[in-house]
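A lone chain, given as structure tokens: the form predicted on its own.
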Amino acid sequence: MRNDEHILVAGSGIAGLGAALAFGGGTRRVTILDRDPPPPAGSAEEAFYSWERRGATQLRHSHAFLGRLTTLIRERYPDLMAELLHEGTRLFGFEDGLTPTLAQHYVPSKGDEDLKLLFSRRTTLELILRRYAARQPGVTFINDAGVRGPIVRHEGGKLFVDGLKVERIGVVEDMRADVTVDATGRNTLFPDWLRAEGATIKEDSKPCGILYYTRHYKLRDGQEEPQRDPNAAGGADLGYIKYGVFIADNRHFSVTVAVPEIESILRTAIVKPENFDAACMAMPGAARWIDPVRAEPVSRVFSMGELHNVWRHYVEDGVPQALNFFAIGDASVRTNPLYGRGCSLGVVEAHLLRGALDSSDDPVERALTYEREITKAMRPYYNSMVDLDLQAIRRAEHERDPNYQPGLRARIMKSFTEEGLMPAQRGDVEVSRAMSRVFHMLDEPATMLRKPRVLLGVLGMWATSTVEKKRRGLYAAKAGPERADMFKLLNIAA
């Protein structure tokens, strides 16, 4: 490993900040380019209300760090974790999410400490991460810096990236580096720039099939968060609409509503604050949070569309297409925000890149190692999300068809999920733990039902009578109105 390397990172969102963490510490020089002005010098509140980030379209949507990332921070950057918690962010553990039935008999198991969500507004996360990263030896941030393209050379039939063309105050300058990292997010221009230089960069792309709408709220003085109620879940999928309540920092929380693309009338209506709140009030799990007595809205309804799952390949037939260049975060792997994996993926990829650069000084070996490691670490989750999104798209289509009749396979899978898997999650701690480990990206999705104890738990629950499951309270309560009733409530045509 070369200790004098200069790492140039385009983008200072969560992935770029992850690169600052991974490469900071003084063994390398790290320069982070930010197209936007610097963050405010004040509090998390000031950041939420005044920090504008053109390069981060998701800035004011709901966020959470999954266990894969909170564990990384806890183990490698304990002082950062302490700082995040001091500023009001919160950890939510596996035991905190158990139903009362399971909580009564819960016994901690090895690995449960890794199943923790970090709740916060995105602005607070970025503010604290940025301040921490800026204090690390060797890390420099440059603001108001627009990337205008890579500096490239062709040598021995290979394409090398030697830095970036950067515009500052109307002047474009060359900034050279040993390694260039693309952390510019989902709208990255680097694939096109590199293709213009002869690189073959293929993309796997599948639709997410939904649009996102988020509104933020704050608890009123003298009010507290509602007590957890297993019959009023903080998130649910009604087929024609999904929602989730996201606890945040400093008495804030947000609600995100996801509407299928096919529901053009609903998605146009839901962006209006009065419709957004009315829809949330019709769903018990959200209504108990946004009750006007308890909380007040503190933002408009933010929307986000054009969502796709995208995997970019920078190695073609075993040949790296651009040497000394790497993509991380949404610039590399883009996923449906529904699963909350984007931030965690970006920071984890930055640390996988650090491992690849530490493993060799050879540019080809580094590229191949990084490609191999992110494929191993991320591809199973990506494939699972693509499959789930395609299922959700089909379900949304069926919701609109009053004459739809599911086939035999669809009926069996529905029964397995609704009569086996979901009740088992509520009534069997081993099944709940296994599902949580997949959610937190600690176990691959396909491995869950290969565990004999988990499979037997689900099958046993599937075979248990409906009467017994109702007696034990293992069915989730109705999460909200039917599609036609919601449309009637909002006074829109179904």
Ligand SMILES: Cc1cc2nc3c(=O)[nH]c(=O)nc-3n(C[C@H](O)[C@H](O)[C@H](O)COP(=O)(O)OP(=O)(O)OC[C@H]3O[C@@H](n4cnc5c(N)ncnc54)[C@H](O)[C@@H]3O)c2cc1C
Contents of the next structure:
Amino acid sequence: MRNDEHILVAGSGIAGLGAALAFGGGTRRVTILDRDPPPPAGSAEEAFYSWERRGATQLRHSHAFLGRLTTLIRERYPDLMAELLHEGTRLFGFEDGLTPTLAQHYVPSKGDEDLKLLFSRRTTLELILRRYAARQPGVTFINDAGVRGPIVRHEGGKLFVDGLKVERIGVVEDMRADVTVDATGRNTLFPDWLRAEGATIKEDSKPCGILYYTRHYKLRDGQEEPQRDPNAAGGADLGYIKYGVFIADNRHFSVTVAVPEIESILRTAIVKPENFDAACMAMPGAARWIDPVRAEPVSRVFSMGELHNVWRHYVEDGVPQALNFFAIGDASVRTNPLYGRGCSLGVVEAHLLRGALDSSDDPVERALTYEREITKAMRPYYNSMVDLDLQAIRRAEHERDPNYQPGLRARIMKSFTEEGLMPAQRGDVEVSRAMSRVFHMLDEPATMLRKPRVLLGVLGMWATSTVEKKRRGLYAAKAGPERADMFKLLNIAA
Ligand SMILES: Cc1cc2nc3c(=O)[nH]c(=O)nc-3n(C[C@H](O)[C@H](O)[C@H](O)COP(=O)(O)OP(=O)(O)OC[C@H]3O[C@@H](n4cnc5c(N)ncnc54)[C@H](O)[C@@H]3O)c2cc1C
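Form predicted in complex with this ligand structure, per the form predicted on its own context:
The complete assembly is shown below, putting the previous chain first.
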């Protein structure tokens, strides 16, 4: 088995860094190229305020890092995890997120240690990951290097990729490699470059239906984070708007507001900082964080649209379309940022690629193994996100229609969710754990209600009277104003 290969990676975002981890430290050489400049030599603060990243404009949006990623780091790179924690990032475990009632009777169960979010600004995570990866034997980063296309070879009716054409200081040079990896993110040009060479690369694409708005804040000196309050959750979906508070490192946090694409007036209004803050102040779960006594804004409102779920197929009818070439991260599978899965997915794919290369020397075998493994590991999550996004798009449309009457099926589903699933999450630790495992991408969504204990828990809760559920505090408090009231507050036309 070959283990002396040179792996050339285009893109040093999260997936490229994942590749550096997966392939570094051994007998292979890995070179990671990026057209953006390297991180500043200084602290996480410098990276946040001054690292120019035109190639990854989502860098300054809120990011949460799921258990799928934190578990991988903890198990395979414990010293990296220690470094991350030392630099001010934090882990937030399953027990930390339980309601006070559940927390009282909480008994740790096997696997709970994997349900940990990492609280970090994206810039901080990238900075530490990059520094760690750069120290591993065999790893080289080259910045200010723009990939201009693949070096290809047609042989025996097959298309091989033998490296990259790379532009540095105005000069294009060939960089050859045994394996070439596309980690250039969501706007990758590789599918077009390879199609021009005769490859068939199909894409499934579905809209996320939302736009993303993020503002960063920092706790003022002497102020602390608010205590967790189950009646003022750090995130909620009001139908016409969703919000989330993302705790980060070193006293930073951010709030993201997601607005449905069809809410064009709200979309224009929310980007103004005064409107953003006013909307957040109307939602108790966000208000308690951004309260001007407690925290100060440290950024403008960043916005981002054109959000799509995209799955790219590099194998067509069982035939790999480009050999010695692999896509990882957003270049391979792109997902709705709301679910916080993209970074986990990119790093997991990098490690699945390592497994595929280790399993065989045959380029066709490798391509098929990689395709099979990413489909198994990621497709169930992708499919469920697409379905949920479709439901959310419909819900946003209904919010705007005062005469909307849901049909029987929609009423049953609403009742099941609001009277069964959600209260069970707050009042039944097994249901909460099962939901958390899906959230963290550790269990596939469809498996949750197949667990008899979980199904019984949800059905039992559905059958429990409203009075009893109220008595036990199992309903979430109202997360914010109705649409018309929010529009009035922001002084915009509904
Ligand atoms: C608004 C928003 C919020 C998100 N929130 C979360 C979250 O909470 N949690 C989560 O896990 N995920 C989140 N995601 C998804 C996550 O950001 C992506 O999945 C992740 O960044 C993908 O990593 P990547 O390395 O594939 O691409 P990127 O991180 O986009 O990196 C691509 C890199 O390739 C480089 N590049 C591009 N073209 C070239 C070229 N021609 N030559 C050289 N270099 C090139 C770029 O400079 C860049 O550094 C969010 C995404 C968005 C849009």
